[in-house]
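Just one chain is shown here, as structure tokens, and it is the form predicted on its own.
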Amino acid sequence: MSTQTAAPPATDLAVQVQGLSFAYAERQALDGLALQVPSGAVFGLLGPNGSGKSTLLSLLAGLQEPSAGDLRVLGQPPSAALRARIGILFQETSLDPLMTPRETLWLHGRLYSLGGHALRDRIDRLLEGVGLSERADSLVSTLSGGMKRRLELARVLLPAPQLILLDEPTTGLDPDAEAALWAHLRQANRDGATIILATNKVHEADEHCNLVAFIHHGRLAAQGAPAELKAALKRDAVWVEWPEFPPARADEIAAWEGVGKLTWAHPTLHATVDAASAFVPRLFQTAGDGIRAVRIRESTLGDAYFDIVGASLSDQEDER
């Protein structure tokens, strides 16, 4: 069941990006990217590794500076002062294993000039909220992976940020830990925080985000609500490995009854159809022995991404 909330109006923007570019030596990570994130949104950046998602988050957080373009976060350019209003959950764990959860949060609070009884009370509430009260004084090194992730989330939420940046936040988590993490994030969103999520997990973007941007090679390929981006898809998605597919046959196959958009990107022919059970046998009759493999599943945002971009979300490239 979807847990999305309605997308907020775009008149009040948490992030405005125009013509944003950034390169690592010879590799162009962002190339004239433009997008807008409404305040109060749960906004997904969906793209394969290497598409520029993590780079964009680091620029939004003020950890790096763009080589070109204009960037506004919470109405102003990124700065050290602005960072106090932003919470960042990195992809990799960044906890001191020799500290306890309580010490971890206390130190983080002091970095934000919090202290006294107010900080102690907030730490207690957060530890209880993320289910770590009983482990508050245990060493971080003794916590499970899910507990560490919840502690990192508590650290993010401690100063009550207006903007939360998440870089692959559920990597390595089991389904229960992932659900618990998102329960806390949804509450933070209901309390007014804007959330920007970088992910290549289709189910995560589809279930939790009210707006999604397709990012490919550092550029915006499409943006909209998940339902809008999937609107042109048929029920079943068929991925066909057909290295010698003759493009001249595309119009013929696309005209078959029940066939939606057909997309060819070597060596893959992709189609969404009303019924794969009828489409696939007919395709084999047409292709002879040219087909190497077939995958069938219910259509998802990943299929919309392939149709729009012409590339799969599972493309493996190094991303920073």
The other form holds:
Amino acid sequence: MSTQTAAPPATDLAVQVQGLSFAYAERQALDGLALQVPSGAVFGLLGPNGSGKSTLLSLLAGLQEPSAGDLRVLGQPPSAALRARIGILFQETSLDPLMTPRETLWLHGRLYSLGGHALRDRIDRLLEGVGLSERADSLVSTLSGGMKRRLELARVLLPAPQLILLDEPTTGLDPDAEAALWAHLRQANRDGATIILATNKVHEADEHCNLVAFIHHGRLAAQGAPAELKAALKRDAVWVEWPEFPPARADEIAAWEGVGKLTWAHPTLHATVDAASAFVPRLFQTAGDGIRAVRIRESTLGDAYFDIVGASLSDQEDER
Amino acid sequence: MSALIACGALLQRDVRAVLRSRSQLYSSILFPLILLAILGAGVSEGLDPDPALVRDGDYASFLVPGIIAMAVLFSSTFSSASYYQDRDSGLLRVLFASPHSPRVILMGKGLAGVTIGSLQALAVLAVAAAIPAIDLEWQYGFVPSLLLAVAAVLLLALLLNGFAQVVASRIRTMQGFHLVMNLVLFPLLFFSGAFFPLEDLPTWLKVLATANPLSYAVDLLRTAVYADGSGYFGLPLDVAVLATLAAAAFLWGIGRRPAYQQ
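Now that we've seen the form predicted on its own, could you pull up the form predicted in complex with its partner chain?
Now the complete complex, all chains and molecules, led by this one.
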């Protein structure tokens, strides 16, 4: 079930990016990227590993300098001081295993110049909010993976950031822990925080984001509400492994009744169709033994990504 | 102000980590004392030190300033190794993503290292001073001499923590870090006058000792708690060289964000 809300009007922008480029020594991570994130949005950056999502978050937080382009975050160029208004949840666990959750939050609060009773009260409230009150004084090393993630979320929320940057926040979490994490994030969004989520999980972007940008090779391939991006898709998505597919036949197959956009990227033929039960047998009749495998499921943002970009989000397409 | 708060929080956190790690705490204090006992009470029997250079031939008391310098060296190396632990746990990434420049974060960690190293070294001094067989000479009066010793320890800790941070910024692994630190610092310690009088050395080693920053720290410590004169280099030169190098090394260290952390 989708939990997304309508995208806010784009009159007030949390992030403005124009012509943004960044290169590591061995590869170009961002290549003239342009996008806008309205304040109050839950904005998804959807792209495969290495597409430049994490680099973009790093630039937004001012942790690295772009090689070219304009970048404004909460109306300002990124800086260390601006990070007082930004919370970042990194992809990998970033906790000292020999500190307790209370000490972890205390240190973070002090880094944000919080202190006294106000800090202690906020730590208590956050620990209770993420269900860690009883483990507040246990060492982090004794917490489960889900508890650690909730602690990190509490740390992000501690200074009440206006912008929250999430880098694949639910990697490695079980469904319950993932749901709990998003319940807190939705509350933070309702409280006014803009959320930017970098992910290659289709269901996560589809369920939680009211705006999504497709990132491919460091560029913006498309941007819109999930429903808009999926508007051109038919009900069923069919992924066919057909290494010897003759591209000349694409127009013929696309003309079949009930077939939407057909995309070929070796060795995969991708189509969204009204009814896979009619399309697939007909395809086998046409292809003979050239087809190695077929995968069918309800169309998702991942299909929209493949249609627009011509590449899969990952080798192991998110199946949920 | 917010930078000071951040440095204070990092210092408090690192001190708490050391207090929680009892083995590190005890070993960093016990090891220099064990060395003092072995060298001072045991090995010195066969050395027959020259009473003109080692007061009353009391080698154990002569060793105390050098042992304190060694304690600072050990604890500074250990403190800087926490940098790798924070990197590996991911905490360093969070610290660098806080609303402070990397320089503030590194200064906080550096000051934590200085504080921990200094307290451990002064604990060694306190224990050594309490041993009846150790005969220290507080030539400027107890309190002024003690303050001079504290200053020497602080300056040496600043110097070594700054240097350790420079090394940590370039060396990717903790094993490599310890190797380089030992490779550089142990030879420096051995011809710093920590274990034998510089006056006794051949000329070429005296030249090396003069170029060795640790020599000035050991000489200053010896002037503060052991000698009844102005030391090998003299108090003003000791303070000037040590303060200059300590400031330079510490500032250099906190300006060196590791390349592999960016």
